[in-house]
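What follows is one chain in structure tokens, specifically the form predicted alone.
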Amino acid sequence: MYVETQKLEQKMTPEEVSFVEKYDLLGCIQCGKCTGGCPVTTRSDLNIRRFVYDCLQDHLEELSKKPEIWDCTTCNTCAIRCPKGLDPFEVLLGLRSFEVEEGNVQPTVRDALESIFNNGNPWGKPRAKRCDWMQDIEGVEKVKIANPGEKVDVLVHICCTACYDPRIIPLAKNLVRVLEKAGVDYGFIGEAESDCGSEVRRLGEEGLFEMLVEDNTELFGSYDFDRLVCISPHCYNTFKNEYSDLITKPVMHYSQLVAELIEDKKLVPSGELEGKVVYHDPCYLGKKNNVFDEPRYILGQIPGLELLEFRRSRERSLCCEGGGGKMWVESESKQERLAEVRMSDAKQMGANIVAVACPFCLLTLEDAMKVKGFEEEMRVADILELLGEIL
């Protein structure tokens, strides 16, 4: 390793040597398992194995100009398959940072990052409207907002998308209904809440991510809570794994909490839903954090549902292409999207409900359902929506 590093130093700039060491590129054995398992290779020129190799041969700024670095959804398949325990997709995030630093990004990416800096969310919405979703929740007189220093068992962080997107807002409302019905001691953060930084980091804006980590750490430090619960797997993953040295309390996805409440008989699904449901594993919940059983347990407790399984499920789940900042990046590929493939698979197996546990999955799969023309025979629904229908 020392000899190889010396050779690199002779032909690379100090910045390039630092890049190689940061991502442990000399640990790659070029086996190709990363590219062989990458789901987006079916519709993109992306070859992650080749990128790792080229980072040892070519100038990084030249590699960063290749458009396929933006096709990666950071689904974690390459990391799962890597026999050396590397995270190949991280190399692409490092290359993206060169483009972000120079301002060479799509306008939608630029606008999202600017909005996060100015408003604490990527959707261009004012912070003052972050709590508007809390109005008119069936059976709930008032949503509980925690005060700094006030003790609560569960502090809830609401994904920016669940605060502002009309299609996702019902998830947040139903979570409140679940918490109220189960008698959970909870509190929301309110207008002071900010973006978690997940997609900021995936888009390569390392400076803004570090700022969000600092601000959010200070914010969470002002509250007295036992557990932090997130609606989005992306928020959950970021707080759990990338704030790990800063947040000392357990971080949970809502599905983990709801499964616990059902198991403890604090929440009893009493209504009935008819249909064949297949669960789509979100990459950031499943492949990233091995949360596979809790969502299926919840669905199995809803009377009337017949639970099916995708052939590509759990750690082999087919990515919907909503992660890795792809909500703001337009792909150059005109090939069929993975979300469309997913909906075709669901229809072929006879499912009439595709259940998800992620706001991004809900948006991408529902859009794919409409593109395929399946609206009259199928629906895409988050588990929180299904629970809301039977409470």
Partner chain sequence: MHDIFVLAEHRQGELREVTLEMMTLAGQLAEQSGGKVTAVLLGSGVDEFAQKCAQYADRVLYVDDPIFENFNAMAYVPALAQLIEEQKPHLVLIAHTTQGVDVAPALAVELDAPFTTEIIEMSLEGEKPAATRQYYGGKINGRIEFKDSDVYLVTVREAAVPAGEATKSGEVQKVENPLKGEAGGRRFLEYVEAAVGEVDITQSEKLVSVGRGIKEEKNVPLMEELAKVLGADLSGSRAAVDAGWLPTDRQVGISGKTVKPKLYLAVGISGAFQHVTGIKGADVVVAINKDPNAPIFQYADYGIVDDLFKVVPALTEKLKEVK
Given for the second form:
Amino acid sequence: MYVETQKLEQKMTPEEVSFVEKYDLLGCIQCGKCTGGCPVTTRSDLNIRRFVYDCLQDHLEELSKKPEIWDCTTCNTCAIRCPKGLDPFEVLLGLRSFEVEEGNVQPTVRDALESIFNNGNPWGKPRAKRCDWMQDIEGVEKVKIANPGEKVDVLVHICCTACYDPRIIPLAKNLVRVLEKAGVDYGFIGEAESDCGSEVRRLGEEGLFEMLVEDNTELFGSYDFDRLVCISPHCYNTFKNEYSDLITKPVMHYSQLVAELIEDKKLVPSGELEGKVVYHDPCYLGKKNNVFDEPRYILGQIPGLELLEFRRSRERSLCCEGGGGKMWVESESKQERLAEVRMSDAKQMGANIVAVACPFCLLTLEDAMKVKGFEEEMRVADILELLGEIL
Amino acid sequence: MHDIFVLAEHRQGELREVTLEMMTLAGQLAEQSGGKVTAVLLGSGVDEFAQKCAQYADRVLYVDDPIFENFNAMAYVPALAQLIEEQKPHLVLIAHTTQGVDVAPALAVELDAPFTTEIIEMSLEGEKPAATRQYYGGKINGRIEFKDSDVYLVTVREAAVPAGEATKSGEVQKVENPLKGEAGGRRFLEYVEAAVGEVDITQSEKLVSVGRGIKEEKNVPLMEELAKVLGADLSGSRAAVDAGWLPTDRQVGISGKTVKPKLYLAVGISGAFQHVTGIKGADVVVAINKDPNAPIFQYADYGIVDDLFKVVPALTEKLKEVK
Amino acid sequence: MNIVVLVKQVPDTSDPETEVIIDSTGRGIDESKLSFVINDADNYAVEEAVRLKEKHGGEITLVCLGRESANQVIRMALAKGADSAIRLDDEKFSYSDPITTAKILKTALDGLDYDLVLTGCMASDDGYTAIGVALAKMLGLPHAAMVKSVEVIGDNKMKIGRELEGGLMEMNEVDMPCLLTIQTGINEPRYASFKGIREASRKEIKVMDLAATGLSEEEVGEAGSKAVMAQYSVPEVGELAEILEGDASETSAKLAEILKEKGLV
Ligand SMILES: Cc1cc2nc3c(=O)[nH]c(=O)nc-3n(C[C@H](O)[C@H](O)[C@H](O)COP(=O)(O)OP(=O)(O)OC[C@H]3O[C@@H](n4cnc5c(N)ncnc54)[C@H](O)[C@@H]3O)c2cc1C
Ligand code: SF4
Ligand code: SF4
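What would you give as the form predicted in complex with the partner chain, now that the form predicted alone is on the page?
Up next: the whole complex, starting with the chain shown before.
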């Protein structure tokens, strides 16, 4: 043990002691493997090992004032690398919650959280418009909405971003086409659906997260389904791991379902795509939930594609900086964004397509592609979009 | 007699344009009702404004007193109330400006008159006014019905009618200051200009916002010039900020600032969702983009589909002309 | 320094895509698809009050005219630092015009001891921009509208800045007690966490109905109002952008004209 427990308890408030226990900080051996792997150190002063240490030494309130606590993308790298099995970055979420309780958050974060509370989505969009995306889907007359109590195999949760952001809506539409084509017994939730709470938790708003868990559990409880399928790895992770087993049915990411449909020959990728594709592992699918193979399997089944691999892939994949609430917290750093580094890597490999399986990755990487001026040579696409092109 | 009062508005040695607009509206209403237009001018040594008002009004009531050198609602309200009680106009029009909203509601209470604000349309049906104003940020209109009264009071949206021609030559009547003593509890101190360099785009009244479409940093001055003629501040998309063309605090969007200007002129911005969430409070959105399919046009009120490098210099010139 | 802040709950119609649908009476709107929030300017007024309290001490009382659902907004303001609240609620208050609304609000202030009254400068639903200034007159207080800076100077005096067109600030000295209508942007409102709001639910919200106001039925609502909204209508507006046609000199001339017409040049 690095720090003596007794000494600690003398100088700490009960609140601080429970913080230490909650994150198992005394288990840390200060080996530094966490910081060593942290991708944002190239653009931020964030030193995660140091935070774990300082939480045992300094007052948490003071630590929570450090701006770097907002630089963590919650990519999970530090957790994977920690030999003691800690989730070091969770400490930062705990510190963020101090700021949230004091009301000290950036206006962009405040607005996103208030919107989730009021509208069930972070984008300040009316709930009444949540299903507007369901119009005009090629070959689909009407998107099926599940009725509470009526049995469906697959209940689909649409990420708030896929409901409202015109750039992401095609993912939702293509998922419907896939489900229809494969004859899946599916149903969407409709206007009653709310934010999953993933980003809420990562922004440190614990109370609001608990409210969402309660509300969503009740909502899902009213439906009769065999599995819950999510478009976004962020929703998927939260429902699967952070709802304390309140959701009793299996939770899946769409890539898992699609891989199964292809394997079962219910979905046959028929058309052809041309080019070299490299798959970017979303942190919340890969590093957090070990879903590495299904997306690659799907891409491999699309005729005509040549599959490349990033040097940093799977567990070592480079974060795109889209998660951890970073949508609403701009980095001060003028250093190159990680997404730009990623796109440069892809270009060097000669990839024509960077494939993703996450709305946030799609946004950040496509943006980086434009910043880099690579539009002529390559594109970024979600696997659902690629499937949509060949259905 | 149907006398219509118009409160003249002036500041820092200038008669405000809105006064001419309101006298024009009053003239139109007077024609309907067969009444007369009276401009009420409270000022100090502003004979020149009285003359100007006389070109739009049948009569100008001019109170010339040092207490009115600078605007002070606590002086305006009692003075106007007394003038109105003496002169008994049928209708009083006040501009819905920062002066108007500081005066009119208190005046309405004092006069116990039917009162509504920021009307966009008005007519007189016989004795009675009928007015339309907007609700829910302009998403719907509402018709106001007034109860019978000897005098009605409304504030009028700026630019509700364009200022017409100067066709009248009214008489300027100097009247004694009806206000005895001081303005109650409030004293004017000074005007303070917004400090230069300290631009807070969330507070800007107009924004010229630039995106990746402007291509290079060396084109920023061209945009600044456009902003200058408009009296606008410069903001941008994340692309423009990332490229280092603008400082970080000028970024509009989900991870930047939410803005609510009266005018948002987007130049070479595609209109990504992360950007447009930041401009939902803008009144008038204008987009200049060479791509007719750019999403920004779905959020804009007016669009020009063309090369910005052609449009921006031309627009800057035209704006100088119409100014 | 004791402060009264007027707060209002409004439907959130800020998103351009949010439609406001007129109901069958023609005098109300369909609220079923709308979410309800604190009026934007009031949010800034609450924040300003909390900052003044943090600096000068005293208590903050919220006064709200609204239905029970408005408790949500009140609790949020309580969570941010207000101390107590009064909600005026009676069916009979509906259709009041702004002057009558001010008259109703006044009854809640009559029993209170305060040095300052703050309101938002405008409500985003009806947009009247009138209630604060009308209320000041009824209370016999000096007032200032569209206030964008506030500073207490000496005993019972404030130095305030009114934001005028074009960003110019008009500085005034105002004697306390006084009423100020607060402009958005005067500060950056803090966030009220979910836990904080839940804790604030324990604070009592006093409710006043018509009888409690001491006003008669004839003095409130439509009967007591002299300029009521009689009928909503849908304005004629184009859905999509009007694309200006022609070469650069033509389009820019057209745009310059439009901007001029709208008073934006
Ligand atoms: C986590 C995250 C947060 C983000 N936050 C924000 C944010 O807060 N604010 C923000 O703005 N963005 C944000 N973005 C980025 C956003 O997704 C867009 O990438 C960005 O807004 C694009 O900027 P742009 O419109 O300037 O560039 P582009 O999308 O490249 O558009 C440039 C436009 O200029 C036009 N153009 C080019 N040349 C000319 C010419 N000669 N004449 C006329 N038009 C021309 C083109 O047709 C094009 O439409 C965020 C992205 C992510 C992933
Ligand atoms: S989660 Fe990722 S970004 Fe955050 S501290 Fe760990 S390694 Fe760094
Ligand atoms: S990797 Fe784990 S044990 Fe090592 S310093 Fe980080 S938190 Fe401590």
